[in-house]
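Below sits a lone chain in structure tokens, taken as the form predicted alone.
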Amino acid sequence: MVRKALLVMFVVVWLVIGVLLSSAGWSQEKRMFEGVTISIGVLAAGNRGPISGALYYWRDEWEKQTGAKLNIIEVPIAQIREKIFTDLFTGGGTFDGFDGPIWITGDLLAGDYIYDIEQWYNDPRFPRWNKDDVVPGLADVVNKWGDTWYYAPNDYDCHTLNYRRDILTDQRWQAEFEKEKGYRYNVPPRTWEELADIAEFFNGKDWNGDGEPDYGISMALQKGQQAGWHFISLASPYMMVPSADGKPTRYKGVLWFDPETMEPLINQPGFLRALEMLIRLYKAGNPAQLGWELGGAWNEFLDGKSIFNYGYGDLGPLAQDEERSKVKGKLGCSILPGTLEVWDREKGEWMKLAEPNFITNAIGPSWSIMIFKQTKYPEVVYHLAAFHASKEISFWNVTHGFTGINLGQTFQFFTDQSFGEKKGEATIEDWVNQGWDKSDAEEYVKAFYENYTMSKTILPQLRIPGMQSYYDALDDQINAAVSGQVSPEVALQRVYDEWQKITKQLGVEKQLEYYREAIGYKK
């Protein structure tokens, strides 16, 4: 009986896939790359893990369509940069391409190691995707360098806030909070200060009724992992004065370096206040956070033990997996909180605001398929990238948690959500049909939509040469400050000094040129 059920399920899955691909207009008889094998590197996470999972899931169908073979090579995240650049520098030829993090783009371009994809974009031999489908502003900080496209759409990372909607909207907890703190909180919280108040209030209370104290927030703060990116997201509203049109100027819409001098901004008062906030938040959660990778922080939230978690969009889809999650149907999602003060570098003073300063967030690896110039088969690698960028495959990927692929194309959003002239194409039923709770899906998609449309000023991923060295210096000192080894002031000054050294080693003028191109700064 079980075998029969499995057989029926198998047939149904392939019928669905057949319909999807048929609607995409691809010929299933072409097999245009018969006999070719390409090797693509990817984050080591297995056949049901983030990023690698999508390659494994669709491999058989892609091979059937093209006649080519796909050899997937998994690489641990800490070794990705070393493995890629050793292979490219020595001409080893291990990888034809890589489903890699965009933060190495500057290093790849500096070495002239990757193809742009403009030559194949309109070629009818390849699966069709539309440049105009990418949410406005995202292509500039993910897919393009200057005006040239290097990556087809795949994953679009950003940080959003996840919270326990059922607990925060409970009138009993709202009344107890008001009695203790003297004000009524917003759902979701509007500022980082409000979020910290709420996290501290719930931390240590048995708010889930399991007889044990629970926590206010869960964060991935392990050294060598993601703590630095979480700090940068938290710092952005303290440091970034929005520019009117979204284009960076010397004093507005920039975060990492002064675009006129390449001097690091990391020791500015806005970053200091953000680091003090990060330490405050750490104390409102499990002390084990300092040893957690992303999975540890996600598990704490999915297990129903924490009120807040902020970070990549993977958590929303994972919350729908009832084998792993106790919070399906209880999920709240929103943009990250803002601040009521932002550091004005031009005037050297704090600017007070009537409404919170919210910054559109695009931080993260945004894993994209890179086509290396050392490959004999660039068209085959591009076909793979275009296959995953196409509408049907992309929508399936973003709605299934194990893929780790997040929203960034307009058709993934709801029909009442618009991006200028482009409108979303999905309905709530489309998401529910993929296994989502209706309210969770509405919260999740709304959070991404508001993040991408609330402000023209974007916090981008740093993509210049040497990015890994800059990040490692930041990561070391964030850990030192949060663990209490050094003061926040000392930690940030050390990062400043190290970033100055890295920039001088790589060449100030050259780094300044890359930085300006990466963020779209023009004098």
Second form
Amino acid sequence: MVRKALLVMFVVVWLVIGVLLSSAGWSQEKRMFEGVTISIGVLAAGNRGPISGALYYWRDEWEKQTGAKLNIIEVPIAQIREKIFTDLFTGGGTFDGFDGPIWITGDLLAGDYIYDIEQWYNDPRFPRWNKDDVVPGLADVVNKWGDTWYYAPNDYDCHTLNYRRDILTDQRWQAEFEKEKGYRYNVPPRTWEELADIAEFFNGKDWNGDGEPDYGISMALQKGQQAGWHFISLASPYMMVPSADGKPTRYKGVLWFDPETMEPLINQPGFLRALEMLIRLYKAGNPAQLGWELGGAWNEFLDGKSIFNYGYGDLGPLAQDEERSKVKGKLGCSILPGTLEVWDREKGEWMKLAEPNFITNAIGPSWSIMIFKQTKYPEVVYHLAAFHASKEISFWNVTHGFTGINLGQTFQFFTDQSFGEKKGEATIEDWVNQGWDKSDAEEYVKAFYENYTMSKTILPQLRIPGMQSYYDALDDQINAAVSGQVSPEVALQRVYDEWQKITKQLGVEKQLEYYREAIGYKK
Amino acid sequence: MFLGLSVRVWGMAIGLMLLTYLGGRFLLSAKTKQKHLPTFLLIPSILAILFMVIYPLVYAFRLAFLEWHGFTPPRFVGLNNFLNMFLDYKFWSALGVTMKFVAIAVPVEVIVGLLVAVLLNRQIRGKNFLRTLITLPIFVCPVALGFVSLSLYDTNGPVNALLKIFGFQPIAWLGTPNTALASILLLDIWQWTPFCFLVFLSGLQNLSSEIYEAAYLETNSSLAIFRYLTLPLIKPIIATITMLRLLETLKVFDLPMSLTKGGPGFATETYSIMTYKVGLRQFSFGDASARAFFFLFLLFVIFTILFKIGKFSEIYE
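If the structure you just shared is the form predicted alone, then what does the corresponding form predicted together with its partner chain look like?
Next comes the full complex, this chain leading.
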């Protein structure tokens, strides 16, 4: 009797375990990367912060699809380059890949540290994304090096202009400005000169009605941070003579170096005028700007105390956070202003223009997933990159501000916005549903669209080897010139000398080759 | 490459230490063991020093004569790194900023620390509470202090709010060259004066009360007693604390790095920040190594001069 009861119990237990195991997925087919763990480095910003936020948000879903485990390693922004290269130089193997800034691409290629992604692009095992979906011209300066793709689409950074739409469109202020300056300003301003006039006009006035004087502009000019990039963005229309098809030639559509000789162009009159403009703008804002990182400059704008701010697209999403922002629903965004004169190096004179010289801006880290050659699992890292590049995920990422991922694929734009034959697929509801103010969202997307379509000439990020040395030399001197420690002429000549020295150290011929490939220059 | 090599050398060092230990433990006879035991016991330490101190030092010194950026093969450049360093205006600027920092911070910290110690060495009410309160800043991590102070010095921060109450205009503390350095100095002094105070206080408390009782029979002037009795007695402590603070301020990094990154311009870029940037931001390892060794040499010269002028060797005898 007891034996019979035991037997029944055994069968019942066996059946129960079987049911439990199958419901827990033990009987499922083995997934593609079952049992593999990859470690991906990313900007330290937490699970709701820029760039890292998207990795955290989609981690479970990606792990479920692949069976792999994703170990996210956060690295503070100031240590990213240092950590990556220390790991790569020593063969430490900490990172299989990195959701990193594309400006280190030259350094990575110089050391042969990363895989290109061409071998996996058409492989049906991986999530599908489309090379043609990237906004025309953008892939050349972000995802590709020469003709080869190294990164799947993820984030696309650029500098755009943010302004107080409510104040600038106020007729009372418009009339006062006209009385003082003798002309009526455009909203948004179309040239840097016009922007400076407006910033100076509003600086020191209590235009927000809080009883205290407010400012014209807020910029992140702290040393070692963004001063150099702000300057380069401002300088581009003064220096880049537009080329007919957008492709760089020796004298057109180039900014950093002469693509025939690798001679720095930084001491040219166009840069000098731009630096004088930066100093003028600095004086139309809070003197504390020289001590501000990005957050400081954003806070002042979000606090409703400055008319202008220019920089990365993060400000739009931040403006929607009503706990932090007083400017939700008051935001204006556009392409950066242009100039009515551009320095023509070929002729050695200023070229006058009937319309402002706008430049497509592609300055910024444009965080992209890099696949290191030291990894044992390059395919798994590629899968992650392709997953984030795919339409559904990528679209979700750009409409959710906390991800810090900005627009750069055509389908992310509105249906009435097009890039040649490619049309946008988004509607305003896609944004409003995420908590965006309708007009802010329209302005925000419009600014990116203007940036990518109003000019064929692209200002690329400097991606060549030794980029950090070049950048530090520039950043140091821009900061010194703005703070009045050296004259603009001396500052730019010093940058020129240092850039020459760095290029010489790294090898002129090699650097020239890298530079040409980085900007897509063909002789 | 180079660092990979050092990993192998590390492995060898640890292996050698293990072998030495195991060899001594199991292979030697009792008599030999007894005779050579002290030597055997010293070998692991010598090896550790050799590989953990001497080897990296030699390695870094060798690096000072190379041009190496990590992603390109190293190239021997002789004394070029040193020559370039002397021709670099940023080198002189950083040296100047560091010296200015030292020249202000060290005397203020030592003098104020000493005066507060003398004051709180007396029988005054609440001295224990005051002593505890004064020593608190020492326990704050400098980097944390830097980041907290960012909001302290903010345009809308508490310091400017205080100024506004008294009718002054807000100041961009970290936004102009002069105020930026002064702001950092102020924090350094706030944090390290208590350390000087603490050491001086313990020194003062060790002085015999009988000497003071005898001195008071001669004079009623506290100033004279301080000048002719206290100061000579605590001279070794003054020397020690001055050297310690000198060494620390010469290497100052955390506060300016977290507050200003060395800006505006070059106003707060100290020697350590400059060397860090050259080495770990720009990956000019040879150049950074040359700068680090020059600084080591400079410290050696400064301390040698101090020992000669301050007759420190006599003090410590």
